[in-house]
Amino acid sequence: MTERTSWAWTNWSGLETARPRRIVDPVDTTEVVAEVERARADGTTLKMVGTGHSFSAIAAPEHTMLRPVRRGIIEVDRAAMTVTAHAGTPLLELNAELERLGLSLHNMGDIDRQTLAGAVSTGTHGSGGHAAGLAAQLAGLELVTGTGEVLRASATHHPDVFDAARVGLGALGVLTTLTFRVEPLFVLEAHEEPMAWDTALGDFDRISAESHHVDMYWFPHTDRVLLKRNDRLDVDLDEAEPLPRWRATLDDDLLSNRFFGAVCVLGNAVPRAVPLINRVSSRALGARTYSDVPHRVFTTERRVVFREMEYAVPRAAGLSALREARAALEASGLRVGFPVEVRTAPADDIALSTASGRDSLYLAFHVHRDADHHAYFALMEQVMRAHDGRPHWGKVHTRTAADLAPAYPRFEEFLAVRDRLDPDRVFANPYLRRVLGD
């Protein structure tokens, strides 16, 4: 075990910082238990951090900060089609190992830099499919509770803990291993095309019903939308047709990162130019079709640092919420350079999942890291709350326990599990006190 006494923690977006009193790199579960027991005895707090990709302060440590050391897959059960991995494994490393094994997750978001523990604990999700969230693809987990107990949970073993800890917000324990349901590696085809606003929204329900996974991006201050459909192909892996190297470099490196980063800087400096910039940007991306193994289609490299708020609203109200968000933005006089991202998710059975008990549509709002997000996010949050929205736990929002409890029918159930697993609030921090109470 390695210990340090001075180090500043900052999340990826630079929005949240902390200076823990102790920094510890435990090499195994026994050392995690020892740190939890020490914090409990001393009356202090402890947080295991990942890569800091949450935009909220959900992982910010107060006293002791643990950092994951062990990575990689521990066990593969091909009969059960499950894979168990260390919880500190980054998602991109898991995807690479699964590909070598001829396996894949069913679904994932478009960023793969998070640790597995961080991704599932905050409710990270993709779009569509029979399970959008990573947590909904879990078959089991192991965590160290606030009393130092090493507890294993699944649908049949401590099911109440399993229902809560899959999206546990880091409030129930330190996740040490996670077991995912997987499937044989398959080929996913992406079809991306620009559309007019009215066409895209008019056809969105039909397209979502016909395709396995659908993402939509609206460019504010324009009538332009980019629609991406991901569909499984019944072909062999060697029949996949990835983007040519030159096209991937042009689209994903030069346009989506270098050019986009430059125009964000320009928009920050000259806000009145943002509508024109968005019109140019929305027309710079043409239609394209390609296919590859899933993680290379689902995920994209994001080198432009941004800040994000995302809300899940009931699926039936989703497009109405999007239209109202557009109307509110246009009436506000604000200038926003980042596209608004639209995704869907089927209902799941996880207590604090944003899709818990209801089919959902997600609306994600972004700004460049150097832009002031407060007025824009506050305006969009007002619209989302009017549609019974639930904020993504790992992204910016202003909600508190008092107004989150009515949004989650199983909120009190989660709190009861928390009281049992962490009675002394070893894992608390200011964010968790705000969203869960003391």
Ligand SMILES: Cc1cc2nc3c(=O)[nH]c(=O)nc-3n(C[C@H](O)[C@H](O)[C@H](O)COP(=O)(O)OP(=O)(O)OC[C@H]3O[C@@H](n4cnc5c(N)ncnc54)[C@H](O)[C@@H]3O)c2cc1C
Second form
Amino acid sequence: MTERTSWAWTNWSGLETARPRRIVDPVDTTEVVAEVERARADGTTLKMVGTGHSFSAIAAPEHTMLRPVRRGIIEVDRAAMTVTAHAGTPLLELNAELERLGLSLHNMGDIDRQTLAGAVSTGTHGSGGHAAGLAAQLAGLELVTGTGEVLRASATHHPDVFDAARVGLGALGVLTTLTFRVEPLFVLEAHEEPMAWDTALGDFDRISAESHHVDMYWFPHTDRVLLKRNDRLDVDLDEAEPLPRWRATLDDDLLSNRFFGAVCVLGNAVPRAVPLINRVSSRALGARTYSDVPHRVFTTERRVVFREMEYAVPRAAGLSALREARAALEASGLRVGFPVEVRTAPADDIALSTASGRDSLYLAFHVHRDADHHAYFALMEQVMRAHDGRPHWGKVHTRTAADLAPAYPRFEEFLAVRDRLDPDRVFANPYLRRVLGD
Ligand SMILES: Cc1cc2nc3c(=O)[nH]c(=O)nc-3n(C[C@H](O)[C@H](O)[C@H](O)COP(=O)(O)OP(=O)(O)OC[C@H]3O[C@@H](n4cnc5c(N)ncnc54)[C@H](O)[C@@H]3O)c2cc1C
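Having seen the form predicted alone, I'd like the form predicted in complex with the named molecule now, please.
Following is the full complex, with the preceding chain placed first.
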């Protein structure tokens, strides 16, 4: 175990900072247990952080900050098709290791820099499939509770803990290992095409039903949409047709990062030019089709730093919520350079998952890190609330325990598990006090 004092913690977007009193790098579960017992005895708090990719202050440590040290796969069970990994393993390392083993996760979000524990704890999700969220792909977990107990949970062993701790917000314990259901490695084909707003929204339900994963981006102040479809191909791995290196560099490095970064700076400096910039940007993107192993299709590199709020609304009301969001934005006079991202998720059975008990449509709103997000997010949050929206736990929002409880039928159930697992609130921080209560 190494220990330091006086070090500032900042999240990826730079929006949240904290100055924990102690920083500890525990090398095994015994050291995590010792830290929990110490915090409990001292009446202080403890927070295991991931890579700080949450936009909200969910990971902000108060007193002691634990950092993930152990990483990698611990066990592969090919009969059960499960893989157990250290909870602090970055997703990109798990993906690379799974690829070497000829295995893959079912689905994931659009980056791979997060830790597994951080990603599942906030309900990180992709789009479509039979499990959009990473937490819904879990078969088991191990955590150190607020009383220092080491608990293993699955659908058959402590199922109440399993239902709560898969999206546990870091409030129930320190996750030490996670067991994911995996699949034989497959080839995913990506097809991306620009479309008119009316066509894309008119066809969205049909396309979502026909394709395995659909991701849609609307460019504010325009009628243009980029629609991405990912479908499984029934071909061997060596038949995949990835983008040529020059095209991948041009699209992902130049257009998505460098050009987009420069465009954001221009839009920040001259907001009235944003509609024109968005029209040009949306037309600069051409159609493209390629195929590759899943993690290289699902994830991209994001080097333009931004701030994000994302809400899950009931699937059936989703496109109405999107249309209202557009109308509210256009009526507001605000200028927004970042596309609005639209994804779908099947219902899951996790107490505080944003898709808990209902099929969902996710609407994600972004601004460049140097732009002010307050007025835009407040306006969109109003529309999302009107549609019974649930905010992503790892993204910016202003909701509190009092108004989140009615949005989650299993909220009280989660709080009861919290009372049992962390009676002294060893894992509390200001964000958790706001969204869960004291
Ligand atoms: C560029 C970018 C793209 C993103 N794309 C997506 C996306 O496509 N889909 C999506 O849903 N989200 C997305 N996110 C959000 C991101 O996936 C989540 O915020 C995720 O939680 C970040 O993981 P992390 O390792 O950085 O965790 P952190 O932000 O460091 O921590 C998150 C929470 O996990 C807890 N935690 C961490 N480790 C442990 C542990 N071992 N035990 C218990 N609790 C723990 C922390 O205490 C905290 O409560 C994106 C974020 C960024 C910055």
